[in-house]
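Presented below, as structure tokens, is a lone chain in the form predicted on its own.
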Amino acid sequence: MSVLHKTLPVAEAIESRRSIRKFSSDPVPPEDLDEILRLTSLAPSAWNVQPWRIHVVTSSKLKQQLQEAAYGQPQVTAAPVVIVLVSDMEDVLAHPEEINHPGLSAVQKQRTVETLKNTFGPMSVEERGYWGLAQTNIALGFLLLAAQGLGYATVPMLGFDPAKVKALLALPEHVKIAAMVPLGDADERGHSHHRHKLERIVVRH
């Protein structure tokens, strides 16, 4: 699979990433978008449950509707692609066999399914939803760095009406939305990093 942008080393992708709100209208080539999605899908999750579901929006009409649900924020329609990353633990529990590694024995696979059911079965739908959302936020980080690593800009958004976004994407009520992420070529440089010093955030034991 060919990638049209320059691929950045991981450290450079982290250091160069900015939250961008002005985008070029140039489309993201399908092969680049597919590679970003593939890399995102490699994110780790507890028990390998992979609760994330990735909604890729390129329709101008739907982006306009999502912009309205996001209180008019212009980056939603400025970007050629908007990704809505959600978590669906009820879908995971409906298909528990999907998380089993093919290298496991039949007994190990059955044990994994039973563990999953015994762990999450007693939880409420809401509790399962928030557990899955925490796992999906790991995939969100992968998404942002995968895009940056291939030379594309992003901005993770939480400023939107979840009920309206769910209605637009025909999502079940129980689904949790991790973020709405406009993605494309940057049309601004963005602000330089302003982060805490390690001494402020790191506690060594």
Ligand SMILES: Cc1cc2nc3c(=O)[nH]c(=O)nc-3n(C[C@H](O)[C@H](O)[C@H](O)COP(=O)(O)O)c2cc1C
Contents of the next structure:
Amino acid sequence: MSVLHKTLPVAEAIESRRSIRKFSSDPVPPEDLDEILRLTSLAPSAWNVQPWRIHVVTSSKLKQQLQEAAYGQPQVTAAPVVIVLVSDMEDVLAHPEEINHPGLSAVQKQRTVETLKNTFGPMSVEERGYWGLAQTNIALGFLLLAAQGLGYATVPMLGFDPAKVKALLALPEHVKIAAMVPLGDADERGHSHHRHKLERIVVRH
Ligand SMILES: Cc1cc2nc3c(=O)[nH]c(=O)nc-3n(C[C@H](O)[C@H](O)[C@H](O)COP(=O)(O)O)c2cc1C
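Next up, can you give the form predicted in complex with the named molecule of this protein, since the form predicted on its own came first?
What follows is the entire complex, opening with the chain shown before.
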């Protein structure tokens, strides 16, 4: 399957997406995977900090180890690709100039760097870690829908031991993991949506 052959309108991608835990063994063509990752990277974030970092796992051995860290959940090795989406605010702060839009003037660029320093400097590593995680969860939504829109199934997962996953991916302690996301061609339909009615969740003022 290729990107060129299958794309869904966003409403259809949202409607049809389900958590899928059984996958065919077909590999995901690299160009499709890259397009999913590119679309994910277009997610918005405050000050455009883009704290997400995306680990793409296709190694059978590493998937097996990740599955063990995920309490044996079978979808981790069933999927041809496992994406581990993480947030690294310390990496953001080590390279503050990276987030500046090229169209900004030198003064504006300097102002952004100062703002970042003044905002995040007084916070603890843990506090700003969770702040970055909130941004990264936006990218998680984009990832799930980008994959669905291009014909691929996913299941977002948080059922794992984060310390073990960090050790397997050589991630520093401060990094926050937004989700582990097995991805591939679906080999089941998944459950129909069960969601609150709008009256339960919407408050109109
Ligand atoms: C942050 C997050 C963590 C989740 N963790 C797991 C998990 O560890 N294992 C699993 O099988 N499903 C996991 N799920 C999937 C949810 O069970 C599923 O999204 C929910 O039941 C709604 O079903 P749907 O995705 O098919 O609409 C997770 C979902 C989210 C958003």
